[in-house]
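The data below hold one chain only, encoded as structure tokens and taken in the form predicted alone.
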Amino acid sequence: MQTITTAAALRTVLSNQSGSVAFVPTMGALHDGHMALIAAAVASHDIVVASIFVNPTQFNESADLDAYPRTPEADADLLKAHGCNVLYLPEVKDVYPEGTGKSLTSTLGFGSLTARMEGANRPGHFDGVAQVVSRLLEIVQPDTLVMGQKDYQQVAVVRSMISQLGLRVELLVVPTVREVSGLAMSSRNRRLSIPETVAAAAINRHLSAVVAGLAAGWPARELEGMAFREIGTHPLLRPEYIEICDGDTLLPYQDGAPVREIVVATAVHCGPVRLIDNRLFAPSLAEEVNP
């Protein structure tokens, strides 16, 4: 595996390669969830490029940016072991040579995709996501962009960005990878204490219960309220939101509406860590998607 630190050097390396290119953008602190993205990329492409870049424009609080775990040596070893061909490990000035104020995405509109959930609770976050992903795609120029289902709203925003900018790249979404307990794998999990890790496993159980309720025909708003209250009864968990949405618009799902997919999404504070997760339900099949 080659490790490259500048956009110019990366373009030189990739221009001398042949075959299809898949790109997996990450912020490091890698785990098995990230390796599932790498595995999906390796399985269907000739060249796999991963980036590790802690993007400052998508953090609302400088303290959160400073606290984000950074383990580049271990990350590189993990990527190499799983078949990644190129690691792009840039500095901020390489990703944003003209400063963070300039972006291809500055004139885009995401409408309802950013109006609720993470968009409402983290103002400006998705502007930063769109900015960095568009810039990384400009640098790497892959055939396929690989992302994870856990960040469902982020995927929706990036899909819209690709469409609005007319980018020639396919988006491959890989199902969420979970711990044995059901807790969605996240770089933030390593900041949890043992009791907090045990408590956080309840999040997925409550989401699964909501999906079961949808399958049984329970009203969406009633399910949201029940799940919010039940998560909040745990002394180590503080739910921020739980929403049942149309998977395409991310607007609140209306009972009986003809939608392609329903997403049950949540953000929950556990100790010092804010965790997000989701489960998907297909009404036409009356069953969960990627359980």
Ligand code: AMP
Second form
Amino acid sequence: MQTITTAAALRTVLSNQSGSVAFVPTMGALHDGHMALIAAAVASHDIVVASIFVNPTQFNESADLDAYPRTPEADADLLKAHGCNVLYLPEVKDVYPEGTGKSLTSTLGFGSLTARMEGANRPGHFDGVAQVVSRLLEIVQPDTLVMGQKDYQQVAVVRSMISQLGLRVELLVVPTVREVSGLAMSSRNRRLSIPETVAAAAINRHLSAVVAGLAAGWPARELEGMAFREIGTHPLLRPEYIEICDGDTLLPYQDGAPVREIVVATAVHCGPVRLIDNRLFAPSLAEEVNP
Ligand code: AMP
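Switch over from the form predicted alone to the form predicted together with this ligand, please.
Zooming out: every chain and molecule, the one shown earlier first.
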């Protein structure tokens, strides 16, 4: 695996290669969830490029940016062991040579996709995500961009951005990888104490209960209220939202509406971190998607 720190060097290396290129953008502190993305990329492409870049423009709280875990040596070892070919590890000035204020994506509109959930609770977050992903795509020029279902709203925003900018890149979405306890893997889990880690496993159990409620035909708003209250009774958990939305528009799901997919998404504070997770349900099949 080659480690490259500048966009110019990356372009030189990639333009001397032939074959399909898959790109896996990350913020590092890598875990098995990230490795599932690398495995999906390796399985279907000739060259796999991963990036590790803690993008300052998508953090709405500087304390969260400062505390974000950074483990570059271990990350490089993991990527190499899983068959990644190129690691792009840039400095902020390489990604944003004209400063972080300039963005290709400032003219885009995401409408209902960013109106709720992370969009409502983390002002500016998705502008930063769109900015960094569009810039990284400009640098890497992959055939396929690989992202995780764990960040469901992020995938929706990036899909919309690709379409609005007319970019020629496929989007490959990989199901969420979980701990044995059911807790969705996340770089932020490293900051949880043992009791907090045990408590955080309840988040997925409450999402399961909501999915079971949807399968049984219970009203969405009641399920949201019930899950929110129940998560809130746990002394180590503080729910920020739990929403049942149409997976395509990310507007609140209306009971009985003929939607392709329902997303049940939540953000929960646990100790020093804010965790997000989601589960998907297909009403036409009365079945969970990627359980
Ligand atoms: P991050 O480093 O958190 O920005 O994540 C980089 C990519 O890995 C994003 O596309 C995430 O959705 C994906 N990802 C993070 N955690 C998981 C997980 N537990 N399972 C699958 N994909 C994940």
